[in-house]
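The chain below stands alone and is given in structure tokens; this is the form predicted on its own.
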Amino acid sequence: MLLSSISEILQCDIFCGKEQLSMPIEFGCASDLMSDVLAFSQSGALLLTGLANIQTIKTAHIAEINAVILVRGKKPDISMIAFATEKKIPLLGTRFSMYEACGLLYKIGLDPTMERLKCENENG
């Protein structure tokens, strides 16, 4: 799935990285805890978060996250945009809540970075 498709579905504002919207995104993760992002994300993933500060971009860079989307209408400050631009990490924002954004992306088949848990009833 292309980042441009995700941007369209989530009706995103693009703060930086417009030239990278054609990049493929295979996985998604969501958290406001950057320690969880480091522990459970995968290289090349999309990160959904409500944490709008430079730590998010630093964590995304270390975890090799392909793109970051701020949820709940959060806006990055100039330093966050500058750092995301420097690290070539597209930074977008949506008015959807994290729950809604995750649901929309899950519904269209974006895989989570963690293995899916199997429900007891799923196999019989």
Second form
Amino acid sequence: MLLSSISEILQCDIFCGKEQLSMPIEFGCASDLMSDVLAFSQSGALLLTGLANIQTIKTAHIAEINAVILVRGKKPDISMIAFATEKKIPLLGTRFSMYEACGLLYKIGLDPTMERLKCENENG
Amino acid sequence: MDNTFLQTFKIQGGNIYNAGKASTEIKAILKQLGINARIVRRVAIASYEAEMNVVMYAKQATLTFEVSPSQISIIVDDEGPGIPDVSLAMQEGFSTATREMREMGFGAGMGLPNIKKNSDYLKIESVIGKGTKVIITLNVN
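Could the form predicted together with the partner chain be given as well, to go with the form predicted on its own?
Full complex below, order starting with the chain above.
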């Protein structure tokens, strides 16, 4: 699925990376905990988050997140947009809540990147 | 690559907005050296978590980054409070982070476990009231 399709579905504002909207996105993850993003995401994922600060983009760059969408109308500051531009990470924003945004993307088949935690008695 | 690459970085504690500079640079260097992308990502994550720990808890640190044909090592030697119980700090979810750290998306008790997950060898030496030395090694092949 293309980032442009995701942007359309979530009615996104594009803060930077307009020229990269044709980028393919294979899977997504959602978290406000950057440590969880570092621990459980995969290279090339889309990140949905409510954490609108520069640390989000630093984490995305280190964890090789392809694009970031801020949920529930969160606005990035200038430093966040500047760093995302520098690292060529498209930064978008949606008015949908985290739950709604994830639901909409899951419904159209965007796979999760974070592994489900297995129960202790679960095999395999 | 025939030679060993060595570079040191200074990390300043306290300023969370500057956190990640060394790891970003390390990532760029490893890419330039043509290291496998999966290994680059693991090194960058381990280094970034170690850097965040310095920024959140220590006064300052020296990060020594070394790449040889067979392995990559990152040694973060800080001046800080030290870790009273290293095995407790290694447990997922154990955290002594402040509200400010948590507001930046960190301090959930994933740092050291995440460094372990992304390294082939991890050693932590800590002296209370003096500081902590984190030794991270990854095999290149």
